[in-house]
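The form predicted on its own is given below as one chain in C-alpha cells.
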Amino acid sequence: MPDPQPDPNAAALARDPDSLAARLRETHPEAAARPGDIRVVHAPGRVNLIGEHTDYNEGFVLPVAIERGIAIALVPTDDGIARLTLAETGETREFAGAAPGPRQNAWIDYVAGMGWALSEAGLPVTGFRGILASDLPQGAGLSSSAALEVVSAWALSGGERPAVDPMRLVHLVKRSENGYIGLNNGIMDQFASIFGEPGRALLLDCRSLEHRAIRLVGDDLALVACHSGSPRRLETSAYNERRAQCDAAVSAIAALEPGVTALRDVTPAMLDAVRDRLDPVAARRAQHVVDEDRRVLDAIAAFEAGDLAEVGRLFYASHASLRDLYDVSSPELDALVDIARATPGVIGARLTGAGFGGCTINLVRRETVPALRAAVLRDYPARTGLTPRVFEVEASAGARRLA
C-alpha cells in the first residue's frame, strides 16, 4: 500500500465518512485486509455563547457543539499499538495505547492522553489504525483539542462509545488534558463535545453539573463565527496563570467569608467589600466571573423572552469585561466586535473561547449575514493587515459514529 500523502482537501474528508473510510483503506493494509471492521467517529468543536473562565471558577457556561469537527475512520487492531495519520499533511504518529509513556510534544499527545487517562481509570484500551481529518480551525478558540480528546476516546475504544456514563467521560478527558497535557482547564469544552444537540445551546452548571438544552431564538437568526486570522496565544503558563489569580482572590476572600469555595460563590457586594485586601490583578479576574456569571443567566433569561436587544448588550459587556478585565482579548478580536457592531442586524458579538486570538461569535440576523462578511472582508484587512475568514455555524450533535 502507498505511503499516506498529503492531502490539500482534507477538511472535506471531516464531513464525509465514505470517502474517509475509502482513504484508510488506500493508505492501511490493515484496514484494505479488514473493509467490514472499518469505524468512523466525529467530534464536534464548539462555541461559547456566553460564560467565558467561569467553567474552572464553579460557574455557569452556555456552549453550542457546532458542526465542524475531527473525524477519524479507523481499524482496531489487537497490538495494543495506536496508529494515527493527519488527512492533511500525511504524517504518522504511534504509541502504545494503554501505557503511552512521556508526551511527544506534537499533536498525538491529546490522542495519547487519552489514552493515559481512559487505562487509568480501568477502562479498555483498543488498538488501531487510523486517519484522521478535520474542518476545524486550530488556535481559532473552537476547542479542537478538546474535539481530538474525545474523538480519540471513541477510537481507542474500537470505535464505539466508550463504556461510561457521558459525564464520567466528561471528566476522564478532562483527566487526560489537566494530567497529561498539563493545561488546567474546566470541563465547558469536553461537555458540548460530548453533550451537543442539534439546535440548541446548553447551559451547564459546572459546580453541580446539572444542564438543560436552551433553544435558540428564531430561524430568522444565524450564529456567524468570524476568525481573527491570528491563532489563539493563551498559552499553558498564561491560562494556568490566570486560574492561580483566581485560586489567590478565593483564598483572600474566604479568609473573610469562610463558605467561599470558589469564585462562584462571591457576590458583587462581598467583592466590594474585600477588595482593598485584594491583589488589583486578582481582583479584576474575580470582578470579571462574578459578572459574567450573572450574565450566563441573564442571557438565558433574555433568549428564554426572545429579548434580543438584552442578549446583545451582555454580549457586547462580555467581551468588555474579557478586555479590560481578565486582558484575554486582542486588537484583532476587538477590531472584529467593532465591525460587527457597527453593521446593521449583527445582534451581538464577542470573542468566543479562551482568548488572545482566534474567533469571535455573532448573533445576526439573517439576512445581515451578506453584509456582515462584507464589512468584515473588507474593513477588517486594513485595520490589522491580517486575513479574516467568516462562516455561519450550526448546533450540532455530540460526538458519534458515522459508519
The other form holds:
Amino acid sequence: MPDPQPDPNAAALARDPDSLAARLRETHPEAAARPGDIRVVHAPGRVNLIGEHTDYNEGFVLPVAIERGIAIALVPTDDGIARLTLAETGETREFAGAAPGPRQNAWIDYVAGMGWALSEAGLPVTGFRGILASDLPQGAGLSSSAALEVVSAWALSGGERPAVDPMRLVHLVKRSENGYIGLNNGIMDQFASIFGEPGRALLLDCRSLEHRAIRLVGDDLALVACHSGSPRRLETSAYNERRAQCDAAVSAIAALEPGVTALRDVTPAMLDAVRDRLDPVAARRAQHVVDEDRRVLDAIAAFEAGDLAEVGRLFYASHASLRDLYDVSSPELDALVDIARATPGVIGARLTGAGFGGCTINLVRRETVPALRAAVLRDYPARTGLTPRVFEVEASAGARRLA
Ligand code: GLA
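What about the form predicted together with alpha-D-galactopyranose, after the form predicted on its own?
After this comes the whole thing, all chains and molecules, with the earlier chain placed first.
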C-alpha cells in the first residue's frame, strides 16, 4: 500500500481545538457518539537559552516553553485501550493503556511509555480515542518527544491534569523516556513543557529542583529558531555515550576529591588539579559541563543587569564549547551560528537541545529579525546545500487543556 499522503494543513490543527475535535468526530465513532465528552489537551515544545548537557549532571538550565507543540483531541473510554490517530497521515496505532507491552518502534512508543510509567507509579490510566496534531518540527531539538509524552500523560488521565504533583510528573516523563524508550536524558525538556510560563524563561537547578521564572526578553528583543534541516545523527547512542563519559569523569574525580557525586560539585580549580589523571575525552566533557553551569548563572546576572553584550558572549562561548569540548555540534549548526554572528543586531546564537543537528536559538533585536532571516535563507543553502527554516518563537504556557 502506498503511504498515505501527508495532510499539509494538519499542523494548523494543533492551534485550533474546534477543528481538531471535528476531525476526531470524523475519525473515531466513539467520539461522534459522545461529542460532549471531547477534550483537547496541549503540551509545548521548548528552546533552551543556555545550560546544555548540564541537566543530567545536576546543574542549571534555562529553557523556555514555546507556543508550538502537540495537541490531542480525545474522548476517554472505559475499555482501557489507548487508540490514537495522526492528523497528518491518518495512521492509527493503539496499545493497552496501563500495560502497553514491548515497543512498536513507532511514534506511539512515546505515548505507550507514559502509560507504562504512570501505571508503574500506581496512577490511574484511562483508555481513549484520540487524534494528534503537531506544529513542532520533529528531530529539530525542540523537544517534540517531551511534548508528546507530556500531552500523552494528560490524554491517559482522561484529558485532565494528571493527579500528581507537577515535579513528580516531570520525573515520571523521565522514567518513561529512560526506562521505555531507552534515552538516558535529564529533566529539562519535560520540566519546560509542564512548567512553561508566557513571556518567561525558567531557571531550574536540576539538583535541588528549585526553579524560578525569569522575564528575559523585552518587547524590543525576539527569539528566533533556525532549523538546519539536517536530521539529528546517532542521537540516542551518542547522547547516552556523552552521559556515560560524564559519569566516568565523576568516578575518576571522586577517587581524588571525596564528596564529588556529580559534575555539579566540580570547580574549575578541582578540574585543573586532576586533569592529567583523567581520560582526555572525559576531561573535555567535564570541562564543558563545569564551564556551562557557570555560564548559566552568569547569563542570569547579565540578563538581570541588562548587559546584553555579555549575554551574547556567553551564548557564543556555549556554542563553541559544545562544538569543541562536547562534540555535539555539526557543520550545519556551526554555519548557522556564523551567519547569525555576522548579522548586525543579533545578540547571541548557539545550538539548542541535544545537538547532532536540529536548531540554533538566536537572541535578536526585534527590528533585525528580517535581516537575520534574509541572511540565513541566502547564505546557508550556499554553504551546506540544505534548506533552512527560520521562525520566531514566543515564550508560552506549559501543558494545559484547550477545550
Ligand atoms: C536533550 C535531553 C535533555 C538535555 C538536552 C541537552 O534535549 O532530553 O534532557 O540533556 O538534550 O541539554
